[in-house]
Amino acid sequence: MTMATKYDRIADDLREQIAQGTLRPGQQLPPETALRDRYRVSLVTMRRALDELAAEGLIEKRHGYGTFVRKPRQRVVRDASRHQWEKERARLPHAERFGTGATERDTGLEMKDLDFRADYSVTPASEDLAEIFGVPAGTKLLKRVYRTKPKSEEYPLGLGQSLLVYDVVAENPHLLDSANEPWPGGTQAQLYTIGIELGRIREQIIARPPSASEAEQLGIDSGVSVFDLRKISYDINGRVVEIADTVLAGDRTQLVYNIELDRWQ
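Taking the sequence provided, give its structure as one chain in the form predicted in complex with the DNA.
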């Protein structure tokens, strides 16, 4: 066994107590000064040990209030079958689509339990985005920023943004007005009104620490990860129709994908 640093040994000790249940979820730890005295180290060293645990998401420090053992959070399962599910509902009459968006399906909540906000704007396509859409750089894009928050929670599940080619969507002027949100049935129901059927969806996922602004908006501290998910929707002709970027709180989300395999001959 190699010699560990003081802060590592202190962090190990506290980790162990959390694992054993000696320190329970939600419980407040003694003040840093008290812990410093208990472990007979300097305050800086004691704080460093606590910072390690905070980075692992095991404890949560609240400035001016105290340090607490983190409660493991219930994760919302986001199953990729949501896309097929949404597609099948896109052509249903309004009444049947109502209150049955993909988010509602994931969370088990109804639309009346959710606070919904959408902000529309128009933006020129950057080089990167234009290449994905297969259009010239600078092409007008409709940018829609979404926030969906369960009324029972303080913070949204994720920060979402969707991009569509403006001239494509403009065929149906209703789609250009955020006042028509939430649109029951979601984006695929909207695309149906302009004759677009999706054939394939590609999802690219990155895991990273949140930026300061994301941490604040999602109500997580910097010791938690986020999913950074880009969804690219292709119509049945292979044209890119939508690019949607979503940032999901890592401690509240689980992603699920099912891959069907072709049979051997």
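One more: the block was the form predicted in complex with the DNA; return the form predicted alone.
The text that comes after this line covers the one chain and nothing more.
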């Protein structure tokens, strides 16, 4: 059995104070030297305990100001049933689709609580992407970059990018215009307008440290891991119609997968 280190015990104590509300969101912690003296440890040990809490997203270090208890970030709970939920809504009338998309479902927020931005561009398919789509390298792709942010917070919920074969979606010119975002019902509703029904979705997820740019954009400490999620959408004939990449901050994202198992016969 591994014994808890000194910095683990300090982190546990501060974590408990945050959980109980003794240390409140926005409250500044005493200076590191004062905490060092309180816990009777070296400054290196004290800093390691604080780094552990920062990596969990419980505290944040503001350069030149000190260390503060972090206000809880908007939680994102993402489960596999979101895709079927979106598919069932794709053919509903506009009024029924409007105002509630996958982001609202994942967060419990309403459309009025969110700031949404979409930027569209055209890009050639790399060899890797072309292989997944089953098209020649250099084929024109529609690249859509999404940022959705709670109005009450400074940073987006994640960093999202979607790729579609340009000539496929060009059948409906409205799908080429970012001014039509957010599209009620999301991507499946968009694809429905050109006669595409999804038959399967594959999600690949890895956890990794963020790049410096990702940490800055998501407002996380470099010690907080991110989920790197690639979603590949197939139509009912097995053709890949979308590749979407999303980077989600590990300190505010919960991935939930309920898997039904067949009974033994």
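Positions refer to the first chain, counted from 1. Here the structure is a predicted model, which is why all the values come from computation and not from measurement. C-alpha atoms forming the largest set that superposes within 1.5 Å between two forms make up the rigid core.
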property: Pairwise rigid-part agreement between these two forms (residue 66, residue 88); result: no
property: Turn of the lesser rigid segment against the greater one between these two forms, rounded to whole degrees; result: 24
property: Core-fitted comparison between these two forms - CA shift at residue 20, Å; result: 11.2
property: Between these two forms, C-alpha offset at residue 75 (rigid core aligned, Å); result: 3.7
